[in-house]
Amino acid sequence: MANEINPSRVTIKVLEQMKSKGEKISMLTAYDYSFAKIIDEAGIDIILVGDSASNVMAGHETTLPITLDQMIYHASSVIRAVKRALVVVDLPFGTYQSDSHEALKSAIRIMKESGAHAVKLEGGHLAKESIERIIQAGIPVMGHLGLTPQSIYKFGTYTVRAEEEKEAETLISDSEMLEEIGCFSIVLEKIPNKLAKKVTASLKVPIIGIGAGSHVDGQVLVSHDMLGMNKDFSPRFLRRYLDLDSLVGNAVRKYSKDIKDGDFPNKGEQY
């Protein structure tokens, strides 16, 4: 059993130490001050301000519509709450794919305007130039391979990626390239367990999985999914730790009933 590392502030160096010591890394999404404060105080190592805010906060079908300004707003809210976790922010669709100069401008805006600690972007060799330029500017980058939600219209489905040998070989090549050019960590989404195990064992940087099995260095989930706020999303990799949909719904119904029955506010709740 590895000795637990519990630093006052999680840094990239701490994450490297956690991997080398075999301590698993915990990661969750947050998009606002209140949730971020709870998540940070609970001891999560990495908080991701994900472009999944497009889905869970704004109700869009995909992650594509969210803008850079909106990501900066969410990231700023999270940063104000966090004292321990490393805060990583997604570069949203359209802010880095066109050219590396645009990618750097987008990353700089996130870092300067939100106070975030790092950025995350999807893609392998096609995103290499953008990732290199961002890293060369001194901004830490987390990579993202496998199922890449920003490319959903290209793939046409959210099914498991890299099951075929050719795509698996590409993913391995992309992961090695991301480490080589300086990414401090890589997220692997919805790929076979054996492939994720192979990548994790071959690379020095921490590998975070979501639907990538148990052999990676850490796990990430969308907090709204993990807390049971979204009943329409039930992939195999999701474990719900709470049924917040029912708990909040019951509380709201009770509140409404108490108002209509004249029970709220009672004498002790008045001035």
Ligand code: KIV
Given for the second form:
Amino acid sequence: MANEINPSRVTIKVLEQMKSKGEKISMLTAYDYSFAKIIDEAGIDIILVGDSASNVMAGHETTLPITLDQMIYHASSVIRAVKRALVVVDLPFGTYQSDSHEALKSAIRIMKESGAHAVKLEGGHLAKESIERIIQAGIPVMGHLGLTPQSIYKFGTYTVRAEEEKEAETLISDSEMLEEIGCFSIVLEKIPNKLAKKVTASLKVPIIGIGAGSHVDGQVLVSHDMLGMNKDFSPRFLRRYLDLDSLVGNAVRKYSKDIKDGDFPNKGEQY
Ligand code: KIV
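Since the one above is the form predicted alone, can you give the form predicted in complex with the named molecule too?
Every chain and every other molecule in the complex is listed next, the one we just looked at coming first.
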């Protein structure tokens, strides 16, 4: 893009400018130092330490089991690698739903113990009081509406959300409320393109989509999915940029064969 904003450090102000100039925002998850370093050096604008770590790092079926201590461990590993991107960390399930004081305590722990730049939490009106309290304490909050994986047992399925008018209206009023109380950005997950377009056009804050079409201000994917580390997950919205499953598998098979054949280490690889 011609007049691309290329800051040495991505801040909330920079994201606002990107939206007003129509420059798309790139966002990707990371959970550890080595991947975060590669992703940051490749110029991604926002790195999300997502609670999807529960799935892709720990092998759980849902995002529910991951703990605050585990999120802080992942986030502090990421933070040590990042020089440019804004780092946002998910508040995990069970650390903000019971009351707003607990929510603030959890957000403070993330900011203090990991050095992250912002937190993300799922939900609309039910999360309002918690989000307000966190923002009042000076912690930037990214909202998350549409498919909210922490409520998977309420939905019962990972299918597209807000296709019906009533749910779409709730999503619109929730997104307006999140902007009003001061969220700096909102993730919209797995909702119809038309609805995401409407929300994006009517709000000033950057809207980041995952399975929300092309009319949003930016896109986010789970890094393990876009790198092809997870063969069993193929939703329509996912574009795979690499087949890491095959690449790593082939490398490991070759390494194992070389050991068994007595080919590794060779003369030049020993002292
Ligand atoms: O946890 C996560 O990775 C997320 C993204 C899917 C937006 O919340």
